[in-house]
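Here we start with a single chain on its own, the form predicted on its own, put down as structure tokens.
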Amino acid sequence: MSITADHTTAAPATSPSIRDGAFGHATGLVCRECGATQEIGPHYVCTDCFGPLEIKYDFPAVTREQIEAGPANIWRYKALLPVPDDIEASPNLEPGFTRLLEAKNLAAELGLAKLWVKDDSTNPTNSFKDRVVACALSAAREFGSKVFACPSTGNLANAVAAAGARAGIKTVVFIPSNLETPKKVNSAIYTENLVAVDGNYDDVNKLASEIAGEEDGWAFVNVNVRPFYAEGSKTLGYEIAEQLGWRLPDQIVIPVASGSQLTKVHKSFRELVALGLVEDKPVKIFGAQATGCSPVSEAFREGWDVVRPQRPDTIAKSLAIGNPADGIYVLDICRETGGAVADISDDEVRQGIVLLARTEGIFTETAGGTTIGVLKKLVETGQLDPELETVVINTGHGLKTLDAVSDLVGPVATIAPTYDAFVAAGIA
């Protein structure tokens, strides 16, 4: 069976300099707004209406058995990604196929019937960004790019720097100068070209867009190769469905920064249905933000059709994108599926980190604390049905944001090295 992933059709269109099969079953780029198509290249904006571009495919028939016979990483889904069939031969971090844990203790704490945690903190650089960067790296390599780069709130910088080192390509990563120290170190260890910019993420992103327009041979993963980069997030949805036994959950809670992850997980579910790999069913999709940077949640709450930019002020720095590129699409998906977008305070983010750690033994970063805290809020406010099967995504490891909880947890007592002191402390 063959399907086309959008409403337009076109013959395969690529630059003559691109080798055959370089982008798998991708046939071109298509505008989300007007449907205009372009040939495959390092482009991200529609030349007709300036809308965002995404990948257009003509998928072949794909079976569960073919996928299950693949490697234990995202390349088991290579037929559904814009990568060549020989992608495994190119040096990369081989991310993905992370664990899906049934969270019985957390479910009991929150009053949920069935809860799973998709734990992406176990990826090579301890965040889900390794998935999207792997797809962007493949595109950069096929385009013959000389520099692999990104603007980042931290996790992406780590992933780009590590993937570039593994691939042997020059990397340059740009971060806000006030980023958490662990994330700075986790990038600088892989590259000598870590650039701290005085400003927030939106300022850094603006600078990166300007450089991408002026410099030849630079592949900014989340700017000029963004359509390829974003497709990596689909693998989260593919894996969740496969790990549930080739079926979709009833509802899912996803953190929202640019919004790309949520839109691509939704896209992955629709592709699996179209390919006949899972049965169709309603899936409610929920978005999670921190109140200090919650433009999408604000728009959802107020019933707006537009997302008004905000200046971020939150400890959840990996979600601190004040003008999210995919914000309006997140609104549409959450409304259409019967979900919602909600936000919580920084104190609730910290409590969410501790709650997940002390119920499931998973140490998440502030983005994960936001997701867990919003899950709790959605249950308490009746927006999420506690009787339905729920998946929540943990996107990164807590060792990256130790400062967020360093004043919240610590030794219960400091005692002398004697049994009497132990007894006196009342711990037994």
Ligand SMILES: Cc1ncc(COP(=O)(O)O)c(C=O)c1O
Second form
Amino acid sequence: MSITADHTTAAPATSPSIRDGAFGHATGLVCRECGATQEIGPHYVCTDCFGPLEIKYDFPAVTREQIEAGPANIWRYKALLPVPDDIEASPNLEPGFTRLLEAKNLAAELGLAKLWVKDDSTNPTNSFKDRVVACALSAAREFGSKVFACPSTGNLANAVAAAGARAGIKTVVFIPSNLETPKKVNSAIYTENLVAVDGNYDDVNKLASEIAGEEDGWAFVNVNVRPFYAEGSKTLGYEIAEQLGWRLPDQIVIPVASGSQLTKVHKSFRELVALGLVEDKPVKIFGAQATGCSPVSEAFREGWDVVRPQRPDTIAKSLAIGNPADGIYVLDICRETGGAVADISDDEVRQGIVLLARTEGIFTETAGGTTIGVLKKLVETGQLDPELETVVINTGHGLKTLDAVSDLVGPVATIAPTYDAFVAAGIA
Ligand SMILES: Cc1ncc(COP(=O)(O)O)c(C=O)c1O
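Alright, leaving the form predicted on its own aside, put up the form predicted in complex with the named molecule.
Let's see the whole complex now, leading with the same chain.
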């Protein structure tokens, strides 16, 4: 079954140097703007109109039982990803199949009828980026790339560095030099080649695109192998549906940096419906940004069809992409599904982190604080229906952004090691 539209330029599925089945049921690359197709390769831009490319498939019949019999990681969905059937044989971090927790305390606090947290902070490098990197690594391997690389706002660098170490491929990861120390250490521990660039993420991304154009054999996961990388985020949507008992939620709140994750979760729901794995139903999709970097939220609020780049200034550094590659697609999806894109202040991001921790025992990073804070705001402003079943995605771990909350929480008292001192502190 073809999920993406076939169009104009006929092209062979893959170049002759690629082994049969290297990309599973992917049949080519298709332009999201003009629909022109291209053969599979380390390409990301349409040669006809310069639009972004994505993967085109001819899926076989897939059953729930086949998926449920698979491993407890993203490879249970390998038939729906651009990876070979023997993917499990290649060393990788085996991310995914993270917990979906019913968040009764947070629901009660916010006045929601039913709320779930998809907790992706428990992935091998503690963010959802392990999913996308696993798919990009497979592509890099099949293309025979010699360097595995990325420009990153932090989490991606962690995931690329760790996955590359496990796969035994050279890694080079580029980050803005002002990133949080834990995110730097979490990359440098796995790779000798952490490069800090004096500039913001958009500067780092521009540099990476230039290097990708100049150097041979470099797989920049989110640049020249972006179509393969991005597909990894579909597994978040597949898992949510499977963990809900093969059902779609009514609404979902997702953080937005480049916007890739949100667009792929939407795509995953459409694919599950097309494959007959879940019943069709409307799902409202909401995007979350921090005000200090909220180009998509601004465009949503203003009713614009374009996303105007911003210069990021927020503690939510993992979401600090001022010129998001998938911003316009996020706008379209949120508008079409009856959702919204909203933003909150850095103080509200901090409060969101504390709220999730104190109600559900989950320590999220600033991206998750943004998502929880935006969820709260959407309820308060009436944009999100409290009676509908809601899922919120926690994409990263709070231990990577400790500084964000270190002034907000701490010891309630510092006391002498005596019972009297304890009683005097009034805690009992
Ligand atoms: C923890 C976390 N959540 C969400 C995102 C946003 O992802 P995307 O660029 O796919 O919108 C990022 C991006 O780096 C991230 O690190």
